[in-house]
Amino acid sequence: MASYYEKVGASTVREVVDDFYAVALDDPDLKPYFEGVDLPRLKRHMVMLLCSVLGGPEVYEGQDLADAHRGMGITGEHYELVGDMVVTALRKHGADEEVVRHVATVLSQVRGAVVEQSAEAAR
């Protein structure tokens, strides 16, 4: 049986990382979190967490999630923004649902590292 990643391919996800920065990029809630970010090298980390998420061979070799967002404030609704975003990108070109549950499932398994607890509090 084909891994998620095999039946998504890389180029996929490329194009799906490409497409979802673009939206982010241009949502007035979202960009800010961007601001002075090496833009460059943080697709290169999601497009290899995304493999690595699918089952690909590339190995994600960044930060901790907890580490890689301590401080950025990030809210419940602005991840769950994004990760409607990302879902979005996937359909767009032709993941299949089974492929977009497993991906909103592992958004859902990590969202306790990502959203910061104190912006959840404040809100």
Ligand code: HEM
Contents of the next structure:
Amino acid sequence: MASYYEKVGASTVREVVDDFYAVALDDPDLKPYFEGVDLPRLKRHMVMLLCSVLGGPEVYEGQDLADAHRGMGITGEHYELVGDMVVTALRKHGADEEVVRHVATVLSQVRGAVVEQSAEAAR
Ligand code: HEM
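Alongside the form predicted alone that was just displayed, please also present the structure of the form predicted together with protoporphyrin IX containing FE (HEM).
First the chain shown before, then all remaining chains and molecules of the complex.
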């Protein structure tokens, strides 16, 4: 049986990530978070992460997710928004529902590392 990675393909992952950041950076709520960020580096890390989540050989070499997002004050609401954008980009590029479900499961597992607890409490 083909792995998720084989089904989707690394070049599609790159397109998904490009698309996702185009949408996220166009969102007035999300845009401020990314001000001054080295976007090519961020995209590269996101591609590696998504490839490895899908079962590919890529090794994620970015920062630990909790360290990368610490102090940004990311709310649950913004997290859900970003998660939806990732899923929408995957579907747009033809990922089937099994792949989408797998990615959604992983997203729910890393939620605690990305969302700032104090931002949650303040809601
Ligand atoms: C949905 C799950 C998310 C995943 C899987 C994820 C993944 C990542 C990854 C892999 C990096 C790169 C770390 C590095 O380069 O070492 C990163 C950085 C970043 N993320 Fe996320 N992220 C998520 C959600 C969010 C959300 C909700 C926001 C803001 C609303 C956000 C804002 C950022 C910013 C601004 C950076 C750049 C940090 C820097 O380079 O200074 N992320 N994220």
